[in-house]
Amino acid sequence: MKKVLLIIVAILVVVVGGFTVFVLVSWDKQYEAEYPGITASTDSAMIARGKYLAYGPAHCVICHSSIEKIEDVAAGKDVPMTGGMEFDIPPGIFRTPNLTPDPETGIGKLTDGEIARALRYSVNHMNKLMVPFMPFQELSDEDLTAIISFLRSQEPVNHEVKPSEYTFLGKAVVAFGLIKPEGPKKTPPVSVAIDTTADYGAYLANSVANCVGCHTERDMKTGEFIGPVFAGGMKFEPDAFSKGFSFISPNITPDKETGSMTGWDEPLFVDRFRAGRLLPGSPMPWESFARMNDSDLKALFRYLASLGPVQNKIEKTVFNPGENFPD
């Protein structure tokens, strides 16, 4: 019997061996992937268009600033997108990058179409994996230039920003194909018609807002959808940002049971993204979102208002600290 578990043992041992080894060597990958036909402009009206997007909608200056500049993005002040935002979840500890200009802790010394890759197929300038944190992969080609233009037109800061540092379980996702560069998954438009309609407001929510991605129920460990879109569900777990609290993302479809808005109109929803943020800790970006254009929020409006109604209750959205959430 002793000579059995001996046995057992050592086929157990070289078999975590064996996987440990597998990840440790194959984890950090090489990516190929296109160089959108991406050229910075220096018209003014492409600029003003990039700095919107980056400051509002699109919301790139809550990641790529600091904790303590939030309640300057909130007052309306144009902060410099430094970066070093630190996001840690089980597969690592993720820091956002210096967008600004820099030629040595920043963007400087990319190419347009480095850039251009970074943002549409999470490959970035020596061809590794760039956790697809960001929505962009289907902006259209005007709006990818707009935003491109814009940080080019900063004033470069020189702030060094760490490395992210992957877990053992971030390398051993990335190294079985889990967790790997998203491309987009059809044609991004080459421009997209500005107005209030709720086209255009698909636009805003799946590819530029990202209001997809966080009011879907995801698994945190490979970013996966594993519950219907728009209906909430996904958790967030306390952070240096949310003061203790968690939260779970509410159901914005037009459920009439289950749809946090239910009898919300347009007036209502604009008024209260003007608002900006009420809940200290909250992960939607209210700080952008206030900064956004009552054309735009209409266009989201009429967009999720058109969506097929989906009855997913959500008990509670926000915990306090120390609060578990539901099983």
The other form holds:
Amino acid sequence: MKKVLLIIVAILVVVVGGFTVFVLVSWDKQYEAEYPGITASTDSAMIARGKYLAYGPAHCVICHSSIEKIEDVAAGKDVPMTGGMEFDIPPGIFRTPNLTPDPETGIGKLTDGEIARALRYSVNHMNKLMVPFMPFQELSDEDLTAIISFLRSQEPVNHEVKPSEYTFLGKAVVAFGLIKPEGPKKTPPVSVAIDTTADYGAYLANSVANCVGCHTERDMKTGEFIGPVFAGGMKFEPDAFSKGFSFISPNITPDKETGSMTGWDEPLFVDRFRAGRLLPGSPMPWESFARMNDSDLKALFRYLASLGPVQNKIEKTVFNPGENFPD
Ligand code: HEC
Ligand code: HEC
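Could the form predicted in complex with heme C (HEC) be shown next, to go alongside the form predicted alone?
So here's everything in the complex, that chain up top.
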């Protein structure tokens, strides 16, 4: 009996040990991806476009500054993108880098190609994978150029941010290839006509502002979409930012019965975005979105109104601290 037990324990030790060794030696992979042919420009219209995107619809500033500055974003201030925000999630602690042009601690040492590749292919300047926080793979070449041109034009700020750290779980997920660098799903456009059309709204909602990424039900381990797009249902567990509240995103398709915008017209939609954050702790980056211009908001409204209605009842979107999600 004792001998059998010993053998079982020995097998377990070998299996667990082998698994651990495999994860530890293979998680820290180098990835390859092409460098998009993007060169920053010093043209003032280009820089202004990049700044609008970074503070507004693309909301870079929400993650690449500190939570204490979020009110300043809402107030329309040029909050410096010095990084340092921490996302403490099961795969690791992910920290946003300093995006000001400081040569020591910021993007001053990165080439345009490295920054462009990070955004388009999720491979950072060290050739390492980046976990999918930034769904900007299909930004147009022109907008990618505008954003990088703006980043280069900022005042450099010396601010050291510690690198991200993976937990063992995170390392295992990467070692087994469950997370891989995301590239574009279709060829990104060279440029997109900026207008109040539903077409431009589609670009904003899917490739710039990530409305689709939060308003679609997803598998929380892999990030895959498991529900109809824009029909809501993504769950947000309580975290440091949410003040203990948890959230489920509403259905923003134009379904008369279950859509959260039933009865909204264009002016009301614009006003709702102008009002900014109403619910403390909501993950939606309202502070940045409140800075979107009327033309972009109209385009978004027209696009959402043009979607096929999806019946998906989301009973409740906000849950008090300690309250559980429904099954
Ligand atoms: C939802 C949060 C979030 C948003 C929004 C966001 N970022 Fe990031 N960003 C991160 C995180 C987290 C990392 C670090 C990822 C890691 O360590 O794996 C990062 C890393 C980066 C890097 C580092 C690349 C490198 O080589 O080290 C760049 C450049 C960057 N972001 C630019 C941007 C720009 C430009 C925008 C807006 C268009 C943006 N980010 C929006 C969270 C965000
Ligand atoms: C990071 C996740 C996230 C992103 C990105 C996001 N949303 Fe939301 N959204 C939510 C959550 C969660 C709620 C429910 C809490 C709230 O109302 O703030 C919500 C609420 C809403 C509401 C209902 C507001 C109300 O007062 O009834 C609308 C409309 C909406 N989102 C539209 C959009 C559009 C359009 C975009 C893209 C421009 C977008 N969202 C991007 C997570 C997100």
